[in-house]
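As a starting point, one isolated chain is supplied in structure tokens, in the form predicted alone.
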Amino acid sequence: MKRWWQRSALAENELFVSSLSSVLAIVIGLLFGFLLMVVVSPSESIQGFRIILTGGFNDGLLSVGSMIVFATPLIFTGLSVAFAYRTGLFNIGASGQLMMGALAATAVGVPQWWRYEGELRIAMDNPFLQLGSWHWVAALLAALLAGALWGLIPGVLKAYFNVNEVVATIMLNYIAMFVNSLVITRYLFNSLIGRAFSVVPTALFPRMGMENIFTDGLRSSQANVSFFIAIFFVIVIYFVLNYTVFGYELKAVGFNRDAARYAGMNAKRNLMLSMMISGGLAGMGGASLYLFAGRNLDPVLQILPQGFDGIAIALLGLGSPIGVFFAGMFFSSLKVGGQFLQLLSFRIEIIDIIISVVIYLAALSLILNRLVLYVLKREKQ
């Protein structure tokens, strides 16, 4: 009888090996991570791999309601990453994107900004307080502005200059951090707290009664409407990308740009256009960030995560922005489920460990590739 991937050809089904593969990833990850915790409290260690299987549901829906606030920025710049992807392009700059676009949201949130003259420092009243509900709108649309135009920098390069893009968004990270400290410690800063200006609560994301479902009774999470905007615009641009003349187009110039100059196509705009879609993807993840009570933008010379976390969700969404929903689940579920390993004798950083492992055998996607398809095929050669 023959095997029942010979049957569905499944060896063939490119989709399915790259699936396999991605989990493979996964599972060889958590078993390194088990056996880490059996060398550092054999006691202890079925206990702790359980409590990092359950991730963000160890403590009910208030650890729910944390691992979608995690998520959602994860999932912005895995998504941007993947856009940016799937057009041939390789983006690293949504770190420098999101946090432009976090710059750009708290700007347009803070109840004041200071101005200058001469050396004398004086407040001013922020224009955008007057919006009133749809104050948190503007401070998101500034975050996409921002976010996009600091990605059109790398993509006007490449599209007229041939400079590659990941030199071009590596260096704008570090563009991104200085400007960022300068902006916050000469206009946004709030000298009580040694941060920007907290953002006023018209501002921040609304959180449509969600405190009332991700809670304990006690406590509720910051989950707010963000992170419906995020799958809102993981449908968008699934639908973009496969369904659309201007999403086949931008994935043409990805695969060949002479060619698709040839067939008609302005391959300079697409190249512009992507990266623009790609930077204001990155800069709404910046958003989701910062505009719920409790954080504030702080000048500290530092390259936010977020934005290379994107790249591991990329890999391990396989570039699909359905992948990239899961996969930024997946990963905020591991570090919710890492706080809690705390209350045994495991330190958090276990959970980065294993992170760590699953990024990069995601990394070495073509090598578990070859590694599935040998198995598949090994009966049928």
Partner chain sequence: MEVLYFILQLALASSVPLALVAFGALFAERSGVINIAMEGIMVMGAFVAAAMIVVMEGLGVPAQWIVVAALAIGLVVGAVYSLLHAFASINMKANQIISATALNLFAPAFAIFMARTYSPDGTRQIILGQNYKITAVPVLSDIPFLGPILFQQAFLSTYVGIVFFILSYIVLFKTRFGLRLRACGENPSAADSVGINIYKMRYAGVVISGAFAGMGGVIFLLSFATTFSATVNGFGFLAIAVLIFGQWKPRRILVAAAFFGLMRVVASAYEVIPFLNTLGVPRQVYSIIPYAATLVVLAFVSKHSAAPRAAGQPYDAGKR
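Superpose the two forms; the largest set of C-alphas matching within 1.5 Å is the rigid core. Positions refer to the first chain, counted from 1. Just so we're clear, the structure is a prediction, and the values are computed from it rather than from any experiment. Compared with the form predicted in complex with the partner chain:
Phe346 is among the residues whose C-alpha shifts by 2 Å or more between the two forms once the rigid core is aligned. The Cα position of Gly60 differs by less than 2 Å between the two forms after fitting on the rigid core.
Core-superposed comparison between the two forms: the Cα of Gly317 travels less than 2 Å.
Let me have the form predicted in complex with the partner chain next, following on from the form predicted alone.
Next up is only this chain, free of partner chains and other molecules.
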């Protein structure tokens, strides 16, 4: 009789094997970072490594709050990529969808817009200001819609024109970057700070008293309700994927489009819905990245990295929403740790290096799985 904790039984448990190889990828990535620190500054390397591992707990509750703030967009983009992946699509465009979401949220949230009469630039009040305390909900919904629309484009292209979604979403990332720059500089630009206008207080995510929890007495973190919205969507997506006919159909289409069609499912519609949901999730990530005090959208031509981090998070979370939550928290902890790392002679980019190594290793899941299996199946001599 095999017991579940026996090694041979564990080796047959796919979830256990792939979880272990995820952990292995993270451990090797961290060791690579450590090695780099040893090369750069041997005397500080141990201390630096401890800071990375401690991550979001370096500065008590204040940094736990920062960890929550950093994690929210990562959970959204991770969820976005994971959802697409589970339904057979590779959404490498979460960054673009996130940027469109951030733009829409900002456009709804700012106090005024610029309009043009010929060459003349005239200020006009933002009509959304009248929403009062519902303002932030409108901004979040706008982000959701913008992201969903940006996801719909590759969805339509794939459903009706057979365009590979990887290539389409790469192009759309760049288009989103230029659209952002265009709309910010023309319609939302505050020339005093060289960025978009600040979002009005009613459009910021409510902090629900968390400023009194995640604080060190002097400063308090920007932790806000968006974290719980992210958790809410983790649960929703988990149920949709695992317990609903709708989710089953989406997965079936991803698994075998023709078979799903013969079974009577509307493959085209399901495919477009998958991309829209994925895009919408990333779009909300954009809102969570900008709807708090002290953040202004920047017209700089740069693709925001959160979408690419989302790929890593979805991979390490094994495509499961619950896994995405934990992977997102872990990545966020790394990023917060990176900020404390700057107190030593290390640069914050070491975190991005670690993350890219982890992604590379996740791509090598085959060899990691084999390694785990080898260790588990080895008989005691």
